[in-house]
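Only one chain is given next, in structure tokens, and it is the form predicted alone.
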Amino acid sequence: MKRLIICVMLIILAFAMFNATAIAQEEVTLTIQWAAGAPMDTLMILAEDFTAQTGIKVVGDAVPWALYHDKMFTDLASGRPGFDIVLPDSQWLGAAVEGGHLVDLTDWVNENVDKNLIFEEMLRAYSEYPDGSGRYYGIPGSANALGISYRKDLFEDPAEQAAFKEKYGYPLDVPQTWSQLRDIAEFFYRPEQNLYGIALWQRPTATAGVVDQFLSLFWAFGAELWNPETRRVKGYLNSEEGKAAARLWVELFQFHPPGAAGYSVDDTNVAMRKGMVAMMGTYFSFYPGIHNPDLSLYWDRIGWFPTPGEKRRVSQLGGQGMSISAYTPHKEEALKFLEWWLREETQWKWVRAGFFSPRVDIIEDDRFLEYAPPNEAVRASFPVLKDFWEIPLYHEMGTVMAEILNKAVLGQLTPEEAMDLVAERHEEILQREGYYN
């Protein structure tokens, strides 16, 4: 009888403690904060599954865009920011890293990632920080890449392609270069009709302006931003190549329609929209407006291509990392959290919704060209990707960059002092900041 009561005593306490836990987990609520969006709230929609296996609340603070930068640096520097996951643009890594923000995840990232099904330079962009050194602060969250839309209607008819062979001599088609793609741009520059050959982001900021489109272009030529061992600039950012891919951008210019010069996301999606450009630059992220037809005139006759090559054919890597910050008091659960965001079964559903997932064998599966159109380039984008500094100067760097190419665009310097004073200014600023002690 005494071993009776024992029993049914452990299976109360057993019992008791079972619904302590699980009340505890009940009480726990992950708070993530990303730029506002439909990859947020999609992210807010999957989530209701990861809920539904743990037991853990989560909720999203969703930023405006504009103030993302400034907001999520904000909230971390204040160190008690009312976040437990964030998800920053991959060229913040190295300052959040820096600053002590975002928790070190090496080992939890080298006991739990198969990084043999994850595209190499995700995993470096979004999650490793110094390069080439083997430390984790994240994981991929949003994978994405800049490409190219552009008008089916006009590159397949007829009458088009007989005027286009007959100018240039080869047939109309979606350019394999960029020297295709500026030929392609004049034949389309025609501003009588109101139609332009192309718009590209133009605007002089270190974020969604000139310099992530550019770069796709620069690299294509073969220009390297520095000496990844030395840091020095002079001489690989304004190199013969780097110089010839400015060279490029300039002339690309005069086929932009008239104001360009300040263009950014918006600017170029309602360029597209509204059927003003043969081709228009854009994350392919950007899509869903693009073919929806209560915003596009031309939703059901737009197609997409990857940036094109020159020398080599590079695609500038976009997205975000997804990372937990320092503050946390449930990293425990940030963790699960992560590991259920990079599953397979999670992924497809991400893919499902017209999101790209960061999973080799999901690119590589046919299934995923079902599900967005710009599909396809996406495949053909992601084994390309390459991404500028992660470094915590990156602002300054891709400000100054920025502002000195819109100059040349504008006819204020020429191409070979635009590209020369970049690399003279981006070594001023890494040697104050001891980068060459």
Contents of the next structure:
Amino acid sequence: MKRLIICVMLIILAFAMFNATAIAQEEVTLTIQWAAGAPMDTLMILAEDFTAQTGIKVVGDAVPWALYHDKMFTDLASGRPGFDIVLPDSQWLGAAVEGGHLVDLTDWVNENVDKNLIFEEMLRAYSEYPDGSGRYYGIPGSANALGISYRKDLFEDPAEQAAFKEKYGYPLDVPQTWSQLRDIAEFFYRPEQNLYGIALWQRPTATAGVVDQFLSLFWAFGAELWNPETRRVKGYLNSEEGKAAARLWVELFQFHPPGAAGYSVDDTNVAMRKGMVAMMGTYFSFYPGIHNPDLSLYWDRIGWFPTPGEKRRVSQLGGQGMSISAYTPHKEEALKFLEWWLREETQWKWVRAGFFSPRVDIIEDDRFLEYAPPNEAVRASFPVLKDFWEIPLYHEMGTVMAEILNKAVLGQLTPEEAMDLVAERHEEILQREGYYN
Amino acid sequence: MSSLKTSWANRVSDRSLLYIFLLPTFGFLLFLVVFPLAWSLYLSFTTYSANIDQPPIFVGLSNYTAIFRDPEIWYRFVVTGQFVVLTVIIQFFLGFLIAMLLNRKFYGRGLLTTLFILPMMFSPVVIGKFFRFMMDTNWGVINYLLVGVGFPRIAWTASFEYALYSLVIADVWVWTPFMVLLSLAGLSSVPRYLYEAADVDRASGWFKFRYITLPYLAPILTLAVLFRTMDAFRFFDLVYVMTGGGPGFSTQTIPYYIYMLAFSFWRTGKSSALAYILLIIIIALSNIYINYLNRVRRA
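Now that the form predicted alone has been shown, please provide the structure of the form predicted together with its partner chain.
Up next: the whole complex, starting with the chain shown before.
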């Protein structure tokens, strides 16, 4: 009898274990690593639809922005990252691909993605590496661009408008060129009233610092970082156009609040929320705090415009692509997620939540304008996007550029010396890494 | 009883038992300390990026010569040196002074001592954030007070003139308590009868300090300075949070630059070489201190 009971118990136990294993095998959980913040939270909420449709669970690995680059690459370099899908900044793509960390999605993209529906520069910057190769390692994830917010109460004040017209000879309005933006910054520079003309990122870092914002001005002046064929920098970055851009950048700095040489995302956002500046540059996706009445004194009096032109109108691309870790055991499930993400229905939900889609049809639909304050400026920016290097050396080249420009705004170098030095240092880096062999 | 005699434990000698107990520790040491040290030493003679799945390429002393030829790295050494000298000297004198004050008997002494050592217990990142807010040019409390008494606003963390000093101030705030603690420990070890004997001889306060307190305290103070110097050379966290190495790269200490080389630029070989140079400097300085400590002890 005793043996019989033991046998029955063993059979029950074995059955339970078999069942548990079978359930465990059926249940797949995808982990997505991305920077912590409202977009990540929203993605997790939307992913519940994906789970309902496929049975595949999705969890997030949210990393603070300041740590995101280093954490992502350290995880990948370990060969055992704790995520299946990752959303790297566009300029990180080359380093991740060269490291062998991302799944080659070329065939899948060619079969499943209607490229005509995606903004061309987004597909190139978020997905393609090397440029023009037709090899894809991701899809557009969170679309974004650099823009300028401004205090509408100041711009629309009749007394200010009259005074501006009298001083500069043209009406006070959203600037069409960087030179006009300079005039407006100068006009509103009133330190005695604790009001300053403009706040732009000046922190000497490759990401979320001076490089992002300087380049929007640099592109507008018609300058280029290098010759994409020969990879030569001298004569391009430090061309007359590049130096003119640097001169205006340094000139603009004098209309910033004191201590602005260390400004990054939070600092400029706070300056605008306190109403301390007439204009402020940031990526459009950082708008929520600026329009939040609990955080911002001027939440209902802030408008947005695309970064101005000069010789041409170009907007600096922001945002991240969505890629699959080369180390994931759930590649099929991850591909399903990517396919779900680019669906029109999902993208509309993303847009309704207040974020921006890489799909042309959605951005051009007038309903898009209803969902977030900067959307009109976003629509004007997305067709003219441009991004900087996506090669693995981007961080070193960006850091060098940031440190030198930071010295220039603080008067340690002239703008011309700064651009010559950046060009020289960039060529040294490229030479060292064999780009000229 | 017979099974006990033949048991495994009885057949193992004391010496073997010693090795058996030590083996896991040696294993861990080899795996966690010796192997990484040896591996990074090897990498310092190679061109290698930990981000790319390619083997290291041996380049001899190239990384070391490149470092010594780079004026920007020398500049970072100077910054690190300035920081170490400033912060250790200020902490030493301030810590010792506070310890002398706390060594007297007064009401609330225990509470005050506890409050003084609190900064050491906070996370460096939290401290960095605190100081960044307090030192903000426009809405920081420090400038608010300065402007209140008629001084101009100072761009503490964003100007070439003040950025390094802002880091020194924050580090002094965190680590002076360490000096206080060790100085207090030293002061409490001085035998009371020596002071009583000096009082009988009507010795002056300076005499007692110079010939009783200081000789007793010298070894422990040297040790405290040694620890702080070693630690200050590894200064990283507050730079990362407060200045990000800026403006320009004027507050990039060597450890911060090693971090950037290793994890932002993925130049693992060169970062290993620089780390070894820093290690050699710290060991050399430590030896000077230790020699001095031995001399003091012998005296």
